[in-house]
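Just one chain is shown here, as structure tokens, and it is the form predicted on its own.
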Amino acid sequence: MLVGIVGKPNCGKSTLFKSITLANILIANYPFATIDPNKGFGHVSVPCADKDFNVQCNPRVGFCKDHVRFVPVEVIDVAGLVPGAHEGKGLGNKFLDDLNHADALIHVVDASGTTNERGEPIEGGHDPLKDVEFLEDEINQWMKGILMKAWERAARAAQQTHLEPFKLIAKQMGAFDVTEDLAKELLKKLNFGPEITKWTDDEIMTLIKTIRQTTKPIIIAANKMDLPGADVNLARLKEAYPGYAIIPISAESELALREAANKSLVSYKPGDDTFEIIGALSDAQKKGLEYIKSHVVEKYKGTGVQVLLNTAVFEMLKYMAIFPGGVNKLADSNGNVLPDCFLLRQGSTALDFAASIHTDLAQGFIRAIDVRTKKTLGKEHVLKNCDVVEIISSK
């Protein structure tokens, strides 16, 4: 799983990336501060199973605080996108190639409207709704361009050889993880005519949008919510895009709190709706934190960043967290309690979980056990979020 952070230049992408990963990256107030994609690990949060067993876990990766488990997910921050990117403008080709590796996209939008479509500071304000329109249009046009390469010749050949349309679509769009099964499902919903050569340009664009929405779901991060005008634009975004997940965030505030927590200046856990000052601060630091508290944390019940990442992974990509454990022993051979937590697609079975741990466990699968209830689970048993499962295998 890879979550991509996208948007126009200077909208706060790199700040969001650093607030999620605490990576040492370049953050600058000019277009294309990010040229090569930054990769790192953020963490989604789930209630830790250790609380149910009155123990304290010892994560092998990630961390646990106040019985909230933080599980790593890979995040990529790519170069800013400008209008005309699909034609190669700006760093368009590079941007689009980088984002193709992502399973879901977080579109960072400057909700304050203080930067234009090229990411340049602007007097008088800019409409953030235009940013949503142009980014999705650029991705759609780019994907359409890939489909249309040699389309007429391929479509005629497919029709002459009676190749089913879904097989041609899967072949043309395989770079976007479009399988034959997926293509068949999408074309069934769209109900296009059987003659591929007669599909209209509008029908092809509808197909492209459907593929993009399925293979590259987008969540909107309404950033810079601490600035004037952001509230009004947030309401406008929600009205204009009712079917979208739109999360109000302040990446700068999250970054400031994460860095202050690392220096033991504040007590703060990602996702908290409050924080406490515990260290000695300068007057300037106190003033900055007071501003964050009143303009962001209290107003929006947090900075929104943890909610954003959780929403992308658990709601858009439909993942869940599963803990391996034993009925008689929750610790591994080194004494680490519940050291692991796996992210699996919703609908995964006990056998799928065994395979995610090790292929040998799946091959020798005998049964699974729900560690909480002690019930035996068969290989086809569908797991649910935060289950603790023991796998019994002959291997």
Ligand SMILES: Nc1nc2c(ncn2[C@@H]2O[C@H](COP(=O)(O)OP(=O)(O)O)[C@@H](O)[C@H]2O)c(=O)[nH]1
Contents of the next structure:
Amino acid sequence: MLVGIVGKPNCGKSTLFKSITLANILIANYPFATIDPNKGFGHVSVPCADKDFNVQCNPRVGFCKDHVRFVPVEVIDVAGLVPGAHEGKGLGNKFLDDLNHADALIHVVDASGTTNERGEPIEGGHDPLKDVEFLEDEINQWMKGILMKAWERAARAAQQTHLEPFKLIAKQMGAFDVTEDLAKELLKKLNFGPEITKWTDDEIMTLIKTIRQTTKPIIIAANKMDLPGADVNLARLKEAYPGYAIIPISAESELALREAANKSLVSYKPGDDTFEIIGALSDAQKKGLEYIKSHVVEKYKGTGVQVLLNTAVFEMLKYMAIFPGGVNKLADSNGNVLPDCFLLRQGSTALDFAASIHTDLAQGFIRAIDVRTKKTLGKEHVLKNCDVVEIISSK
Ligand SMILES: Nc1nc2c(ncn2[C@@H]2O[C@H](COP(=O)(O)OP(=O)(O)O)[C@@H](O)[C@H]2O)c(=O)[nH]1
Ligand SMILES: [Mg+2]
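Compare with the form predicted on its own: the form predicted in complex with the named molecule:
First the chain shown before, then all remaining chains and molecules of the complex.
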């Protein structure tokens, strides 16, 4: 799973990326470094199962603090999109290509309205509502460009060879993981005519929008909530886009708090709705943190950054966290307690879980056990968030 951070220049993408990926790298325990400087690991958080068993876990990756388990999720900071990017304007197509691999997008909007559509400071303010439309339009246009590549010839050829429309769409949009099944499902809903060459431009755009919503769902991060006027724009955004998840955040505040926490100046973990100053601070540092407390953390019950990532992964992409464990012991052969926590699609069964650990486990699947209740679970049993599951397999 890969979450892409997008938005116009200077909306705060890199600040958000930095704050998300600045887990204390020592406790997060990554044995590898990413080569791409714009890619890194953030963490979604779930109540850790270790608490229910009165133990302290030892995560292989990620970390656990106060029985909150932080599970890694890959994120990418996609460089600024400007109007016309799909035509190669600004940094253009390379960055749109970066998006190809993302399963979901966080659209960072400068809710303070202090920068224009190219990210330049602006007197008198800019309406952030416009940013939402422009970004979706850019992505739609770009996807359409890909579909329309050699479209006329492909459509004609498909018609002559009686290739079914969904097969053509899957072929043209393969880069976005549009499978034949998905294309079939989407086209069934849209109910276009059977002759592909007669599809209108509007129909094609409707298809593109549907593909975009399915393969690149967008969550909106209303950033810079620490600045005056952002609260008014947040309310306007919510009113204008009722179907969207819109999360108020202050990326800069989160970054400051994580940095201070890593230096033991404050007691704070991502997602907390308060923090405590514990170290010796200069007057300027103290003032800065007090501002963050009164203008962000107390007002919005946190900086919003953890809520943002959790909402993207658990609500928008509909994942859940599952812990492998044993009824007789929760540790692996090295004595590490509950070392793993997997993110699986909601609706996954005990068999899906076995397969996600190892194909052998699935092939030899005998039964699963809910480690908390010790109840036997069959292949088709649908798991729920934070379950601890043992797989009994003949292989
Ligand atoms: N006040 C405020 N400024 C922010 C926030 N997040 C980012 N910024 C500032 O906005 C400017 C652009 O941020 P940056 O992350 O480089 O934007 P990018 O171009 O989208 O990557 C920088 O001066 C940041 O310090 C925030 O939450 N509050
Ligand atoms: Mg940047």
